[in-house]
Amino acid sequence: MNLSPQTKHPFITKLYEYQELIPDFEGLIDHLYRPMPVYFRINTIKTGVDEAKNFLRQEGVEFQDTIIPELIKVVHHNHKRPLLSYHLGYIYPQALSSCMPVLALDPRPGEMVLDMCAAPGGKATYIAQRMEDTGFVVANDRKRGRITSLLANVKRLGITNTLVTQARGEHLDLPYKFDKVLVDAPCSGQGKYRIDPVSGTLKHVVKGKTDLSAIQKALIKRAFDTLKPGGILVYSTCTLSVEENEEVVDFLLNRRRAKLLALELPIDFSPGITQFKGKKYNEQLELTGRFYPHRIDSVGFFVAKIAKDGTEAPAS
């Protein structure tokens, strides 16, 4: 089913601004009518991959393997019956594309890592998992209500290397610098949107966000300043918006001695955009990645991997 720009959904109308930029744009529109696929990440801090798969089979879960060994795609399970494997901390529901920022960050055992916007904890706990529960992770979020879910997930998954903090990320002031920082920024969430094929209503809509680009720019700048020299920053969102993605990274490149690094990730992505609506951005932005829902059968994402190259430029 294809929609015209005159659809009653403002979101779809907004998407048509990207019509010339998104590969197989009509395929994207059709994909919005499909249900969001479910993925489980196996928590290897508590269990082995094979052991968790056998446990899930006993619970009646049918699944397929993915390109990521610890991630499975759920084919069928009874959503009305709670999974013991979840309550035991063996699994965490996490989209395929949601794993990409962590894989780009490549956290290693023994490192010091900051997740600046961590709740409810999918990426922060995956970082801890990739670090084999060693080193030190600071998982920060600004909202008290979201901190509750973050703490619960850290505890349920048996993680011991993570400190949970509550602060506005753009004002975060800690007495140490980090090897790596993740900013999975609050965003308009366009990559999550789906349309109910029966009612025609738009689902997974993010509400109550204002002046997102300004917030994102403040976050990415503060995140970069918390890095050690030679450290790595990954900036990500689950939106398709150029203003919230490439424009935010371009802002950082113009104000700090930052360098974009090529992404080496296991699923298909398109290069970042360097020109949009008459604006030209830094050519380095071709090294960023756009993950489109219809090409990966998951949430749409944007990922940028940034190196701190020596001393920052004068603060501004």
Contents of the next structure:
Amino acid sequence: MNLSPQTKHPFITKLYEYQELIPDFEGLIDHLYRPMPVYFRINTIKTGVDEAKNFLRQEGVEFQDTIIPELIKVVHHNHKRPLLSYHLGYIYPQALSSCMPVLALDPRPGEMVLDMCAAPGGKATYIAQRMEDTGFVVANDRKRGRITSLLANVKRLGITNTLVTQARGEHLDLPYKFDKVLVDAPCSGQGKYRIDPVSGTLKHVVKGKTDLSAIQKALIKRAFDTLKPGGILVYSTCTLSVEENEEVVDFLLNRRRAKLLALELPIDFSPGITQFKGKKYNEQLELTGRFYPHRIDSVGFFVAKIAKDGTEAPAS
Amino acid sequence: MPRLLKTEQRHLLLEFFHERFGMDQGHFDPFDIFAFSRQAFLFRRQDKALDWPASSFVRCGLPFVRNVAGYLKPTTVFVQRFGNLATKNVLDMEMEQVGQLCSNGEIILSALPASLDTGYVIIKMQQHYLGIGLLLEGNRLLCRFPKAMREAISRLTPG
Ligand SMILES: C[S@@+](CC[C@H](N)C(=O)[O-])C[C@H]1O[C@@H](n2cnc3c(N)ncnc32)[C@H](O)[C@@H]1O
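Having seen the form predicted on its own, could you give me the form predicted in complex with its partner chain?
Then the entire complex follows, led off by the chain already shown.
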């Protein structure tokens, strides 16, 4: 394979640290030059899957079904601006892999669920959808600007079961505990990287974040402490970095009575890493999942499903 | 923090929806109604929301209805979600007609079903509940859809 000069970009060079760990690493680099496919999640709170598909066809959208019945892969559409289906709250543009943390969390009608880093709401609104808009969802985010888009999405999708809050997740002061908690943590976003094949520019680079691992560790610990006994925590990122993924979960396993659970998810993933750069992590980390962009033709993701010890089972 | 509507206020508000749109009050039994600035919000009932610390509270539930110049105006998102519960003051329009309404901001309707009164009406196209229009004397219908949605409809129905 010929690696073009753009792959010498410092952010890409960093990916080479994982050359030995990522299956078909060259395939990953090649994939960076391809456009990321667009997927639409159909919002079954406002419409039916078939009804929305028919309307999308009327709007000139060509699409394919995916393994998730409510998610379609867009093959072609002419519209530069949002479709009417979007304004009607029938669709939410959401990557295939971005659905995985929610499927792992498996929220059920009537439960109490916290999404600690929720904006702009892709996963929080999917959680509400899986709960059939019943029970109680708290969608929190730290940043005012991003809360605005979270509010707009909750409203556009017609959701009634969600409370939106603004706080630093690690300092959330809660009057009660949750059946399930999602931490879709702020991260370096390596799973979203794309290289423009014409200009060679690297896109979707997250700059200016310092010590993400420390923030992620504080978030995961607080999230775990907000669970009811027997509750479920899902930790996810859209990065490939071991420091932001396995190391963060390992930190929790060392400090709390937490147990990793096996993932049962409908798309291909590789097991989590237990040794990296001379560091050894808890063997349980093999149960976490790494979703590589070139294997799934979507954003790269990491997902860990964690149980809290306890007799009190989630309300489902 | 939002204020939970007391039984009497709740009844008055839902009575408006019953009278104007024929929506049965019972449909809203699973929800609490909160008032916050000049809007009311529908929130799936559970006993926890109001215990939340005020310092981090932003909003709960779906904007439902607002007070516009002394009149109650249902929100677009409410109509899109719950419009199917309405049994009157629903205007079923052809796509082309909706396109004209959005491009011009208003249209004169040639014939009106007897079940329509002047005031806010729910606009439906095929089986899709789009939003609110304001029906005035002389069969004049004003579009009250959000701007971006009007533009999307105009793109869908060119000419
Ligand atoms: C990966 S994004 C979340 C995406 C979101 N879950 C979705 O599916 O649409 C991470 C979010 O974490 C928020 N964030 C950053 N630091 C935070 C903190 N300390 N507490 C809570 N949220 C934080 C950011 O504002 C950002 O919206």
